[in-house]
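The chain below stands alone, shown as structure tokens; this is the form predicted alone.
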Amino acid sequence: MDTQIAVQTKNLSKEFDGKAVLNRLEIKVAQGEIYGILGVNGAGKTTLLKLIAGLLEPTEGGAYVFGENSWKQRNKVLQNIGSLIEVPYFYEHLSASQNLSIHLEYMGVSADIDKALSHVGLPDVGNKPVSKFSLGMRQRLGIARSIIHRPKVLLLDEPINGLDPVAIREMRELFISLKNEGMTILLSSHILSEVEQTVERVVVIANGTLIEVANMEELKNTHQNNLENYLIGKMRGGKYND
């Protein structure tokens, strides 16, 4: 597999109760990218990063992740991984600082646990404990705990869920940040404008299936005056009119 790929899926189907959830998904995502995922609830997004992420055991065939098969070798996938899937959990009586340590002791790993919360607007919270955090603010938690062990690829379910606009500017900063450090990242999100604004290539799933890869910029010039129309047409299942 080529090195340049960081990740990339082949013939990838999962079935929940005979179900098809994603059909024969194939993508790749190059090396320091910010590839974008968009779909409606339902349309496979969140099965398609947990099985990147070695969560999940495809139906029939594999994600990799610079070559590793994510099910057969997770143990060591999961070392080049960051995510927030879903609704990030923590220990509610401990601290920040110590839901960030515990982690880091799993990993195996050592990092500036101060530091990874100022990276994401939580600095002096560290000996908060987490259940007197709000919504935003353990999002932001999430998306800390995600990178303090400086993986290769991050992979985030909607990342800016509960976030306020100024948060969400923040969190697009430091996701191209972290780009321009060469690491790659897949996002989630159903706020499309933020999509526009952060991701390089975007690919659309609806009902399991791959309806469009496309570059960003490219859309944008093409479609300028309705790119929002545009892309909920495809995500209803490619139908659009002009």
Given for the second form:
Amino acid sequence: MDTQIAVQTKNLSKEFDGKAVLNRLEIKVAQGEIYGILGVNGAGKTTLLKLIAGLLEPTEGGAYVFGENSWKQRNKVLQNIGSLIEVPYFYEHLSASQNLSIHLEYMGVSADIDKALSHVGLPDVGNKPVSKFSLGMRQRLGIARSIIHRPKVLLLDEPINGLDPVAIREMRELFISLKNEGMTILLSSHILSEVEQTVERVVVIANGTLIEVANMEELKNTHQNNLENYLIGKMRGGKYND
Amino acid sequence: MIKLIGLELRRNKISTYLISSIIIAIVVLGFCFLFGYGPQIEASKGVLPSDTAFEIFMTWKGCIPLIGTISLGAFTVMSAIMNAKFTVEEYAGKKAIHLFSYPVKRSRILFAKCILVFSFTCIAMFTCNIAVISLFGAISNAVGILPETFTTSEFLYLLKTTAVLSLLAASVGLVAMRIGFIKKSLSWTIVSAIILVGPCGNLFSMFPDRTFTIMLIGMAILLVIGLIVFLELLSKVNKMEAV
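Take the protein just shown as the form predicted alone and give its structure as the form predicted together with its partner chain.
Once more the chain from above appears, this time first in line as the rest of the complex follows.
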């Protein structure tokens, strides 16, 4: 296989207070791929993304980004990652531009802040304090922050939360254009329609266990009329009644 | 490290603490006049100024530690609030996800935060206390509030007392931050600082002849404890998870 593996998990498990949240998960994400993570609330999607981002220590196994262990070589891995995990946090009294500028300083890179804001549909609000932003604007700004330093891997946890239908379409187009530029995107969601339209491959997780990894086009062809039912069945733990 | 400290200054509202320091200085100046005129008012009512309690208010050797202790209490609480805002809250809950997403050694970020708060507390308290008591000394010399003159000798005593108390305030803030870190709570940090600094005033007044020595010992103990808990926290933060 010629394509480089961007993200891989090997026997990845995570427990909180003795309770398994992820159980020996094995996934491989190729460079330049949009990879969907599907699961109901509490399935372990966010935990998986946090493990890949080096925010959590695996109980067993490991997550790797371009071959580097996410927990043990965290700082090296984080240079290649952009992430929007859970609710984006900003310095409320600062403007959107100032927030992005500080982010770039921490990342140790420079980039065009105005361009990044335009990319996510926030062209004229750079000087506005984030405290005045709506939920949707915050989400857009969170996406801008996750991509502004041009990461090789983008981790997006429910990225369309709080966005209106127009913004959802714009973000979908943005993700596809980023993928075309070679960025690898892992996108978690419980919104099936979004996953269907955006991702190339999808992993379904239920109760922390991998249920299925599938090519989205193949799934669409196989389950033309009942893809939603099929995926919901899988998300419930594989109990699918056609 | 300088860059990280600069970033901390950019993303936190440092002006709030500058204004707080000025307000503390004004309040402490008010206390200076209260203590300065207290014995005169009491004397006018026939209470003899030779009482032990009056001696504290009538000599610079008594007044400087007393006013310094008030500054100590105020700046310790401010230091605890800064530590809670700059550090404790940043490592709590979802904010930690953001902080841990940068490819910078976590201990370096924490180090920058603590150094900034420690230095700010020391400088702010040192500057305010020196400015306030020197101003009060100059006014007293001019209008005769205290019977003693505020001379170079008193100023030097003020310098060394304030230096020790400033380090003590910053050290208590550091220890309180570590306690607050256990529960990741702002109120725990502030209450810890108050509990730690509370007995200081009593200790200083218990040994009026050796006030400076007691201050020095107290500062040394708290500074050592502060350094130990700080080093322990530096190692802990590298293993922290953003749950």
